[in-house]
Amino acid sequence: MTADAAARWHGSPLTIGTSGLGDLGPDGDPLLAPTRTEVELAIGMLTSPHRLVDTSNMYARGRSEAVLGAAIRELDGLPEGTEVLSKADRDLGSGAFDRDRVWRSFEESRTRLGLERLPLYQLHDPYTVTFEQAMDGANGAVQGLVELRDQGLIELIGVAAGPSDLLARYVRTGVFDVLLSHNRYTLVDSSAGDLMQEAAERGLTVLNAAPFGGGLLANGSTNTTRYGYRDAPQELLDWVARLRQVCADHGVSTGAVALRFSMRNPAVRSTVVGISSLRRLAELDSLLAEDVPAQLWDDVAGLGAPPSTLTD
């Protein structure tokens, strides 16, 4: 990892996330034209106030980053100081996730985004491959991470995954600039503190992603029943709906919430936040606005361990 790599980081409190643009679920075709609707979303994501936009090789088969590049077509480049993120993936027929895979997989990013270099590219969900296959010095998935930031294609090199034991080992490789954690640091799942603290005090970027568990602590949510993609128990329900009254009585919604736990945590530079609509994407300011008082996280506390569904 480069010594300045966290001063070096430019980003903002809140990133865009983009897993949900573009997709047309499993029986879509992913070479299937941006629609209107689609690009439209995309303008608004890249013009909003917050200035980072996160994607990924394989969100939707490569078609939000298809749908992101439209709208940058269409704006004549990003708006000035937005920035876009993405992830290097595994082959999706094959599963090969090696040097060569990841040098292909840049390689489609930047076509399908029409941008010539990316500040940011991850190591996402390295699931394929063991931890000693994607650090094979010569064949390894991190060394084309490693040549693409050497040649100046890349800024920045992360790694981008969920179980927290898996993130440790590369954490603690000295390899990474940035760490992007997601469905482990909610307010019902808070066991990527420790490796959150951990990575910045190693001079690590710390990315949260997936504040609201994919859907469970977001508004208007109260009919979800699935949190960091499986079904919810009945007792994890039962406590966000416990967690909801404590949010009523102090008259701020579940939303904010779950959004300001994330973003109060100092170790965390930035928080991601899937959005898949407009009007998803005109709330967050909204929940930004609310105002929440000290006493709640008391109150929350008071509500005793969540029953988290996640073990690592």
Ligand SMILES: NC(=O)c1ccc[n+]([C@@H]2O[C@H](COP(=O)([O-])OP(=O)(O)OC[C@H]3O[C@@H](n4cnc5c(N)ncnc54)[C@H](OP(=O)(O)O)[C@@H]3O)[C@@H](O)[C@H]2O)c1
The other form holds:
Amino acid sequence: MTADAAARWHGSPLTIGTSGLGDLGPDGDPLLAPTRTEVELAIGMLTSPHRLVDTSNMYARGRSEAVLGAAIRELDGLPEGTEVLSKADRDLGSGAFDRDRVWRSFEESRTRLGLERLPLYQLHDPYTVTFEQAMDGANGAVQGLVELRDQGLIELIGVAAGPSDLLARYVRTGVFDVLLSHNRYTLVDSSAGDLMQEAAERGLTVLNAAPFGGGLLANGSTNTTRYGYRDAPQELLDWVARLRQVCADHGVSTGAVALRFSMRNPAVRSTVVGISSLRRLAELDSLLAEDVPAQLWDDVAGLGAPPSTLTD
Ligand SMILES: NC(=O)c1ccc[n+]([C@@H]2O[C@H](COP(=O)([O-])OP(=O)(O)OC[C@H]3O[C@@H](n4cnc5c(N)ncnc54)[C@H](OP(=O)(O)O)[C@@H]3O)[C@@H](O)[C@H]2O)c1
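Please move on to the form predicted together with this ligand, as the form predicted on its own is already shown.
Whole complex next, starting from this chain.
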């Protein structure tokens, strides 16, 4: 089964990330009908040549899936070859994340998306339960995913989170088809590199998310002060400024280099990029078209170890 998806996703080095899709902010109502702007962005994502779209049950408190669902209905179904990947999330009220919650999460996801089956459903940020609780054979969250896969409702199961030590425990169970790691294989933090290599050798499909560290490593992003969703210390901002100078000296944009850093790792099947607007979606093509000279990688190495703030 993994081999089928692995083969399908071979031609999709980029996946469109939708954690910001439909994000109404702290006072927003996730139940409000999707706006025209949101649906048009979702249609752009679903019809882009990149074909894979990543969401989760809890992005924008369900609104990301709901907006994608509205776009899918407007398109009269998913475009040929496009796949929506989603994730199981804890109950946002109680924090419960067990077998039953995974089933409920899946029912919510497929109702919002209007899709009967999903190619991938992942255990997402399992931080409210211990590894042992999640792996509990009868009641654990992973049992719910295994049942969904056994029943053919999802094709592949994955684990998607940040801390590499935790992810390694899940990867080594042999249960998962897919690993998604975020913010830990970028120009400023490559601490997940060994785990991604191990996962690929074990036959898992590896997705690397947040190649811009949330925007800091792109050009012109609204985020210029945070890395991995935390404030970046001056030391890190100074390192990124030097990185930008190296990229400028080679005539390439930092965003193009950040994307290529992830895409050139053979263990990474697809790199998941967060897209906040149609303009950003179009800019991806320009970034991909840029030629990154081999000498640049030596010059980046010459900057010394980046002072990443992620300590897991
Ligand atoms: N635990 C998990 O499963 C997990 C965790 C993290 C991420 N993810 C997935 O990975 C995706 C990517 O993560 P992320 O969005 O947090 O980080 P990211 O991809 O590193 O950064 C995305 C941000 O970079 C900026 N950007 C994107 N393209 C740009 C361009 N061409 N030029 C300038 N700026 C650009 C955008 O910010 P502005 O447009 O606002 O400037 C965008 O919001 C998420 O959407 C999600 O699907 C999964």
